[in-house]
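One chain is shown next in structure tokens, namely the form predicted on its own.
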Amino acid sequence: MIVVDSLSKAFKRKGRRVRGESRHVQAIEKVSFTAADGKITGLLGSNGAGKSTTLRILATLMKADSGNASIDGYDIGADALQARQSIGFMPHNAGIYPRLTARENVRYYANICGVPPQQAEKRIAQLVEMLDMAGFIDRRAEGFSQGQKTKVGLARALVHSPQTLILDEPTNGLDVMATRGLREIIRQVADDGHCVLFSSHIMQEVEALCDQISIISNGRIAISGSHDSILKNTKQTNLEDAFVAAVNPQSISTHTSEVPQ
């Protein structure tokens, strides 16, 4: 389970500043939400909303300026190593090593995570079948399609059998069939009792897959809840309108009541 409480992070502004402009850019501010085991939680927001910053903090790749978060009961600040051992993280644009084969990429990460060699090979074999990677598992990653890279990145994130899976825009660049296949895999992981948190700017994807949704805008959580509860609280009939109502209530006609923040 992931529990996020008031995370904030600002970055120093690059380049020459306009007079009166702040020295810092506030990436996220007081972000709070939960993601439960056995559920798929979607962090939905437009590009630049703060999704990747939030996930990178949860993956212990950067530190928040303030606030707290825990992964499976481990504080990501005080118990970063233990929290990291509970996480399988797939960053945006998987970032696999092009000169290694798919198998070597996954094996290398298993070694980093301390998975014993025999156990790692058994787990890799399971993932090859689960992710349908037999056709390219022993090919060099250089020249892989986006779908193949995504599968390798996902296998790498799952090789140490983490309780919590964090995915940053996992379907980016995938075709329709690859996206459908990945959705099935994510659902299977959640059905096996794992916590799955993923970010996306694609509403149809979040609507089709997620048990819980947190909408983020300008670094803040605008609203969280199940799909149905978000529609009810925003008094909308579809997620797209609910998203607009949550992030910009003034754009909704006057007969719509104020969105809870």
Second form
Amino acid sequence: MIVVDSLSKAFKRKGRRVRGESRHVQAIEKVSFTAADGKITGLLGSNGAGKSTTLRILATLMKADSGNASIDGYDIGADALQARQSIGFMPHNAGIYPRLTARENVRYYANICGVPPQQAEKRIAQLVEMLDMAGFIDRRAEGFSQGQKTKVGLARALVHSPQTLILDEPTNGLDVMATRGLREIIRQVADDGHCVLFSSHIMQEVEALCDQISIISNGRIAISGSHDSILKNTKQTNLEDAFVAAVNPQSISTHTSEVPQ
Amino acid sequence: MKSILSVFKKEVVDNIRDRQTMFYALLFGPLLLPIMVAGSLVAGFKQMSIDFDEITELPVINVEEAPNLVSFLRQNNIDAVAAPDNFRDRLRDGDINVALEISSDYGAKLETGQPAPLILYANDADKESSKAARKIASLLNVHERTLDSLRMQARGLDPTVFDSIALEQVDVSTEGAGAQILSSMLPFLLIMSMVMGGFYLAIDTTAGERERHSLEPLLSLPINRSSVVLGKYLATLAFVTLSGSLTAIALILLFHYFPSEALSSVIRMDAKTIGKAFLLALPLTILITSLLIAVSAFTRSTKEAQTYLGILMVIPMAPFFLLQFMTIKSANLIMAMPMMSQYKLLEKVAKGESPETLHILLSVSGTLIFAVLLLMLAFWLYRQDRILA
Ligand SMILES: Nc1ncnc2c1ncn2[C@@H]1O[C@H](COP(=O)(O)OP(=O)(O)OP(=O)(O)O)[C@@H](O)[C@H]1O
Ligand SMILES: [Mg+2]
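With the form predicted on its own done, generate the form predicted together with its partner chain in the same format.
Now the full complex is given, and it begins with the chain already shown.
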């Protein structure tokens, strides 16, 4: 369970500034939403909308300027260590170690998380089965395909059986079959009672998979809710139109007044 | 604690599989560096010192004029040979180093008790030439004193009456000038190999980790960032220490199987000396590791880290060069300075002297204080947002 309460974060602007431009880039502003256990929550937004920044703050990698959030009841500021124990995080790039085998990569994370060795091996065997990694689990990760890397990254995030899974654009670079496979895995994890939060800029993916959707644009949450409620509130018939309506109320003239803030 | 160990173990395994790291930890410092540095220094040392035992030829003009002088030179391993006519040109070209001219009235003046003229030709622009000239001049001085006292005795005078000053040159530095380079060679080799041993591992585990995008997921694990730093720190420390110890062992073996007389006449290079030197340099492993970790945590990419650390290589090398050109006293402040203090201590050991306990204590504590400060800096850098960017 993730509860996000008006998180804001600005970055220092580097390089030359055009006159009148502010000193900071407001990456996210007053972002609030919740992601429930047993549900898949999608953070939908275009490039630079602030998805990665939000997820990084939730993974306690960086501190928000204001606002707060909790993961399974642990405050990401005050109880960062427990919050981290509760999450499995897979960033944009899987970021695996090329000189280690896939198994060593996963085992390393299990060790750090304090999973007892025997239990870790059992869990790894389970994940190999679940993610269909038998073909490359004992190969060094150097030269792995994007899909193989993603699977290793996912196995690493899951090895300590976290209650909450946070994935930043997990289907990036995956082909159709791999994407389908990944969706099934995410579905299964959620059905087991876990909370899954993932970011994406692909409408179809979010549409097909998510129980809850939060649309983020220019660092702000434009609208949150189930698929149906978003369509209803924006008076649209598909998510793409709803997205445009929510993000840019003026562009669809007829329904603008009813777009909730 | 357990997670620090996990990070440590992973970094060691990971980097053992990295050829570059292994090359610098196992081969460069312990093997290539001693051969390169020790070899060229021994050669250079030969050039600087004057060897009175070597038989050399001295071109002499009018060699038949002074048979006594010639036999005196012969006793001192110098063969007087007739100089070629164009000796000035040959001297300028560096074909010969010195030439001595005995004036045609040398014998006559000597007999009548007048100063007998000699001219020594040398090319001062040429190091070899001026070295040879110094050698001949000092021999001629000895000869002159003998002649002086003979003349005085012939006139019934006590030769010591004219010795208003009895100058005796005593070199207290246990050796000559060349020994300065030789004795700072030991700290130079040990320190450089320590630095090189940890160089690539420190970069790979910090800046490299960020570049591979593996730092973000690592820092999202339930582990303190300082534990991550400590794990990486210990892995780097292991390689720094390994490289340093291998170098000490390599030096012991090198001087055991290839003893160099030119060296052993000036400095000690036996197993005990090198062992002592290694122990005195050991606190530096901690400092060097802190420095490597802090700098590569500060930089944004492996390339930048290599550049910065390349520039910082000046720090371990600076004392080596400074000590060649200036006399730095073993004052307490100097002895609290890391690197410099180890150079001073190890030099003493190499010369067979034993360093003062106070100086050892100052060196160790000064080094540890700097190491802790740099490690704190690394901790602080890892707490900043910029570590991810
Ligand atoms: N470390 C940083 N320094 C400066 N600006 C940053 C930094 N990280 C993010 N930003 C800025 O904050 C804004 C949001 O970035 P963010 O990475 O969160 O977007 P995103 O939604 O993940 O985009 P994408 O779909 O392209 O991954 C962007 O304008 C970005 O340039
Ligand atoms: Mg992103």
